[in-house]
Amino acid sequence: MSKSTPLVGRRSWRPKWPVNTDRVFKRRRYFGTKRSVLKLQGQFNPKTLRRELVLTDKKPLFWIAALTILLVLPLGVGNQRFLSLFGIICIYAAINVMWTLIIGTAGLQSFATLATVGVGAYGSAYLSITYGLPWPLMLVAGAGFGALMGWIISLPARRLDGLYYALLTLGLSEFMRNFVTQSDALGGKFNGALFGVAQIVPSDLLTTRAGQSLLYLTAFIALLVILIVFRWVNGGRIGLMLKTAATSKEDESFASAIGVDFQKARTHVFIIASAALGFMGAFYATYIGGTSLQIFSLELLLLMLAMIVIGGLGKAEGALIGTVIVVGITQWFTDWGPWRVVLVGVLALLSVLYTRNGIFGLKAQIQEIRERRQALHRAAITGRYAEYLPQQAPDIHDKSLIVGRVFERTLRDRLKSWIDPDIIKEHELKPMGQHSDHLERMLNYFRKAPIPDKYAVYCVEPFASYRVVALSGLPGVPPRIVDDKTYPSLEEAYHAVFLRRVNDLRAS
């Protein structure tokens, strides 16, 4: 191809590799789920004449790249502030992923996320200070406290839903804050501050770069654990059942009709997510060496809600990217003062106004807008028998369709140039007799037209009355009458059909 030849259209890059047709390909799935690790599709390559496996979903590759950057970048920079920032990102992202599981998969409008995290943090911290519980058992205790909290919160969900349930769970954070403030055992004398717990990294190592890197590595591993839990629940049997039931507005009745215990499945998801949130609360306590009332604050809850709104509800990748954006703005640009919170609010408002589901809903939204504009553009410049546009060619595997469309367009243009009063008069005089070459070619083209909407003559009364109809092309579906005119002879009816076909040819 010469350099002056412009490239038309675009081809999406998709990894592909040849396969051995003598062996059966076994699809790999995530452990305990029904989701494939890689969505592969077998295709035939017309150039190499071989079968190939094509990766139809590149999301796992993006996940690997994003997590690799999240792991390597802070460790490579090695700055203490940088490591601390990304450690907070990992912790908040893990919490948001579980919140997404509750709101998206379970369909519960719960705002008790931080309350559950706080219960895990304060409960495990109390056991560590009072009974000398080591940090591995703190994580187990935090998960247990979280599961218990989730079971208690899930009980009202059987009778309350929507706004009422959201308000009930929203008040739990304030209730827990007041309880901690008035409890001496939980640091009420020190305004809810409870420090001195067993740390996951010894305090003497925290002043070194190796200790800070190790501390960040533990936060990254905690995020990976939460992502595994999300994939296990969302892609497993419980998640698939809830997604199936959510296809109808009447979720509970529809689920019961197909044999799914909707309330039980939602409760299971909520308890599992709450256990994971309690685990993260205990990890947060071991990460910083304690906990405080900030974990119950409404400001933090709203910031985490903004993270989900900006990134995209119901998607783990949305929770991750939304956390990176919001934490990056609020924790890195501290010199901006309150304006950084205003910026977060503006981003959340723009996401609500102009996107359907945050940043990760933009791709589908932009693709839909693009396809709609392309359809309008094609409709404006093409007709029913027009040629394919150049940008359509890369997506058409059978190139004979393009040649056939070009031939069809050329043939119709040639036939339209033959239409004149003489050829119409010729058909009127001898609709069933001998015809000239041009008229015979035109009639042959009309006869080869597809059956649907093809004009035909319908005999109302033999040798006395005829009408013009359009065939349906479907078995058992009668033809439709196109007008109210009746013709006394078969020759006049044939000529009426010819005139209609000529008018359609001119209009194309």
The other form holds:
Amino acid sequence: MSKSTPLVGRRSWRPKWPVNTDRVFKRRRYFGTKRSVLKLQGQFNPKTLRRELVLTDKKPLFWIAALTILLVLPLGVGNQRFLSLFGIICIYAAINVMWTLIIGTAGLQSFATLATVGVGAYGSAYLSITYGLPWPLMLVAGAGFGALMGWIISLPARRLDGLYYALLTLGLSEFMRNFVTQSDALGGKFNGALFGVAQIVPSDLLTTRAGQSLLYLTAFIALLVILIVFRWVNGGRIGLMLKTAATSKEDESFASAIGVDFQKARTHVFIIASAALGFMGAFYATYIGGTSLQIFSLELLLLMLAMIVIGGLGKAEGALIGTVIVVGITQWFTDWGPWRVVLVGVLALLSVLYTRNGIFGLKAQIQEIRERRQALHRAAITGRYAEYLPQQAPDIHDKSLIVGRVFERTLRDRLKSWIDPDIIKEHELKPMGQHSDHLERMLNYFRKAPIPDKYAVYCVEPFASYRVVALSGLPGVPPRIVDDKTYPSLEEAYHAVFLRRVNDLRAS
Amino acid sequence: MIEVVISAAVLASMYGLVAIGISFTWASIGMLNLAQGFIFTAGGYAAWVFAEFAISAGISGPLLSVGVLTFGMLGSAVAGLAVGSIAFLPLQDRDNFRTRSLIATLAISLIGTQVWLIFFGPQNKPLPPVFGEGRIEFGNAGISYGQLGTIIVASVMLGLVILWMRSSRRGLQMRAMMMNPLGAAVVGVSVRTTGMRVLAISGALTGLSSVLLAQIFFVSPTSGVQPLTVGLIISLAGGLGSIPGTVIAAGLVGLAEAVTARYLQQSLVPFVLFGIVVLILIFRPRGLGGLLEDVRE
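Moving from the form predicted on its own, what structure would you give for the form predicted together with its partner chain?
After this comes the whole thing, all chains and molecules, with the earlier chain placed first.
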């Protein structure tokens, strides 16, 4: 969006509407922040001669559209399978969005996501079963467990960088799984399954369509909450601080040099995201009325990773679309068996091998490929625009200049192809008078050459001595003598001038 | 007490082989091979297929044992090459190679598990005992043939690989890659060929550990997860790229697991392991032997 709009060529569509200039424009802001709701720019429209407002950032529109579809489609269809599919999409999308916050905003390559979710789920489920905790308190407890877990696993993050941390946290889920299997209180006897957790929707309602819709609605609200948290952290001050230390070691040094304590900011983001993950864990437990060991399986972790890789690493919209694709494949086509996970794996592999950043990196990538192709194409067709480069063309007001140059060039090329010993011989024999068509055209071209540096014949002594000169083109400035040859007759001098001009034409 | 030491040594030799494979790959081609679990199961299944075939053909005794070990290693080496040709060769000269190859290997392991599920089903497959059945008793302790064989075969194989690395031309190329990949490329070591060799060798080590572990557990589509995570932890604690560091870390982790399981609770094993590794990494962020990474940078 920061690029200036090009004068010609493709322009991206941007919604615009006229402004009532009688009223004072009042900027709307998000509640409690100084951020404006829509990025608007006022400008003057030369066609309508009116002022208008242009929306410079279309993202909010897409978000609203996507979330509306996500809300309306399942509720409208009302099919139970559809509702539960989209419920799972909402939950996984929320988890992935928080994972994106950790990977993208905090820049920590952590695989501890599902471990944190599982801790929230198991912790709150245990409390609910043992002490009869109601669901609102469960969500709070889940967030607490998640924050605690986040604090613990963020300790080594300060010392370890990048991939080392990824390795350390990858094993965490497996460890948690082992722990739960061995522990009696967490249902180790029943292969880690805990059931009988307090649910948001009363269980007698669950069989009805209204109950299912309500259940889906809760999942959608949970996703909304998570998206708001994402926006609040990523778009807020802490996210801005972390953007300075985002990509490389040099950035980190730069960040600390300008006084950004990025380590602290990272830990904060990590703990916030972990609390949100714990919250989602508790929500998941109340959503399905229990937990199971599946949450700690490596396969689920890898599926989640495939979701954010397919969508685009580090972007909330990528996490959302990736989740829709992957969960859609794995939960809808259940009769494909293991092949659907293979399909997801192949998709993830393809997006890693061929795209730079998943689906949402595709636009930039295609743009770049297209620009490279266009540059090659332009280089190939430079001839069409004579000395002008095609990208200069929009800036030249008088287009006849371009046409003129193109005409000159084609004319020169044709004349050049006519130069041969015969035509020179013809001119030598008869410099004046009627000529063949080709020679006549060539001479016409020579005659209309501009005066500066035009060759002329200078008479030193009539009928005895002639020389070739070049005109200066300026009043009062005499022509310069080109060489020291003298010609005894006017015809020979004419021919000498002709030869020079032919040479110049050849060299052009 | 002796039994604890023995079980520690067994665990250390099995996990250590996987860890050295991971460590090797990282140091020489800068790729974290998280498809090691897939490679692990590939070896197990190759050995199982051979064992099924051999037993129906009436082969038994030492020939069967050697065959099972060889096929395990071969299967894993081939799987290692497959992983390399998908995740290493196409990505090797692209930007952001490390993250992308990491994700690619994870995707491979996701696919791999399902492929095993499709071809071999979810059932556990047992391997025939390679080292025979029986125990050597001394005093109040004893060691089974399986344990003894595991320790011996793992150490011998590891020794052979280290010897080969030290004394051969190919080993020299690999060591050059581990020290400085760019420098190695400048003096004419092919990064791609050597990288694939490294992947095959670490695959073979992983396959060996797969056959050894199958003496205790079974081969199943997800049997690679546990060795992968423990292998990661060990290679991390040992310092990626350092063989002595990895061996020491493997011993330490094996001991910790054995002691915890014996005197505390089995359920605490993960936490003890994690705690140990975090402690090591807090005091030495590059692991026990990992000064290499500093040199690389």
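Residue numbers count along the first chain shown, from 1. Quantities reported herein were computed from a predicted structural model and do not represent experimental measurements. Just so we're on the same page, rigid core means the largest C-alpha set that superposes within 1.5 Å between forms.
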Against the rigid core, is the Cα displacement of W418 between these two forms at least 2 Å? yes
Would the C-alpha of F407 be classed as shifted by 2 Å or more between these two forms after rigid-core alignment? yes
Quick one: core overlaid, is G433 moving 2 Å or more at the Cα between these two forms? yes
